[in-house]
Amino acid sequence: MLDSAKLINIVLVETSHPGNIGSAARAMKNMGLSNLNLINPKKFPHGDARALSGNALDLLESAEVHQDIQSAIANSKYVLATSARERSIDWPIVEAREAAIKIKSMVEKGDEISILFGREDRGLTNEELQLANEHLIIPADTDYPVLNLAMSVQLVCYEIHMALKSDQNFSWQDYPEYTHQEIENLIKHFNETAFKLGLIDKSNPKQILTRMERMFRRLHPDKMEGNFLRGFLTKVNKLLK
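Can you show how this chain looks by itself in the form predicted together with another copy of the chain?
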């Protein structure tokens, strides 16, 4: 197991079926994760959990049981809540693969992170979803996107394993990534400048602006890149005056 993997908390919220806790523990251990946190599990400890945990009994034994999510995630610098796309409140969304890359960069800096998984039948409440920095989506078929809880844990842990084992080194990224708000500000600044430069068709400004917004979000600049672009735009605006 990688040291950085120890900074990753899997948090199961009010799981009904202890078998799912056991399957989730096995899924975690298969992918090199070990920190299992249970918020008000319906039945735990339980024989079904042990029966399905395979060789991951140690994870069940070391699992932390909490009464509320807040105490489980208190030390986390980045909290993800798994969510079905259609149920999601208006919140930043990342797909599992992208989330795993982010998690890798966080834990390699020594930051603790948590991933919340909701109840089998109802997922997480809106209040619980709002505890998260971002919502994690597992891409699935639109006809039947409802995954079993332990399967969701398996897929997320797999993506984390794939990211952690990848040789891709993000150490070149010596500056932190722009925050969501910083990207918003950059997009606004760019779009206003493009307007002043007469580059936007005023009868239909939406189309190109949406494309530029998408482009900047895809770029996800780091602080030095983003600040350089902001400086560039500031200079252009001075010329325009």
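We have the form predicted together with another copy of the chain; now please give the form predicted on its own.
Below you will find a single chain and nothing else.
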């Protein structure tokens, strides 16, 4: 297993069928990934998970179980959410192969990343999708684009495996990126300042807050950029007093 692969977290959200957890673990191990995170699984540990994991029992035994997504991705600097859903506000979208190249670039610098996979029957909620920097899609035939959970994990892990094996490197940033939690804090700081300035009607914010959140996640600021923005917002708040 490549050391950089250890920085990649596969996060399964509220998986209903324990067999899917086992199949996902097997798919991960096939492709050299080991960090399995489970958000409120319906049944885990479970015999079906062990039965379908093949030789990936070690991934099940080391899997981290969380009560919420935030705690699982707090230290990640790049969060992807798998989705095929249409939304009223579009989010930045990346195909699995392109996402894998980005992931390679980041983990080779020591950055942690997370990939969210939703529930078998209804995927991720709008609120959960908005936690991601980008939405990851797997191109499929339009007549029947539906993939089951284990298939999705297998395909995404395959693209990551192939990217990590390649010699391509697209890194260009000179400062480490903000973590997911740091971006959350920046968004909260911005929203609070916008309300103080009277730019947003609290009783009817419409979709502007969602759009601004999307902007910050799309920009994916590094520490120099993010800290400057936090300083700017702090100065604005002091002048408002």
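Throughout, rigid core stands for the largest set of C-alpha atoms superposing within 1.5 Å between the two forms. Residue numbers count along the first chain shown, from 1. Keep in mind it's a predicted model, so treat the numbers as computed, not measured.
Student: Rigid core fitted, is the C-alpha displacement of Asp48 between these two forms 2 Å or more?
Tutor: Result for Asp48: no, shift under 2 Å.
Student: If I superpose the two forms on their rigid core, does the C-alpha of Pro18 end up displaced by 2 Å or more between these two forms?
Tutor: False for Pro18: its C-alpha shift is below 2 Å.
Student: Fitting the two forms on their rigid core, what distance in Å separates the Cα positions of Arg218 between these two forms?
Tutor: Reported C-alpha shift between these two forms: 15.6 Å at Arg218.
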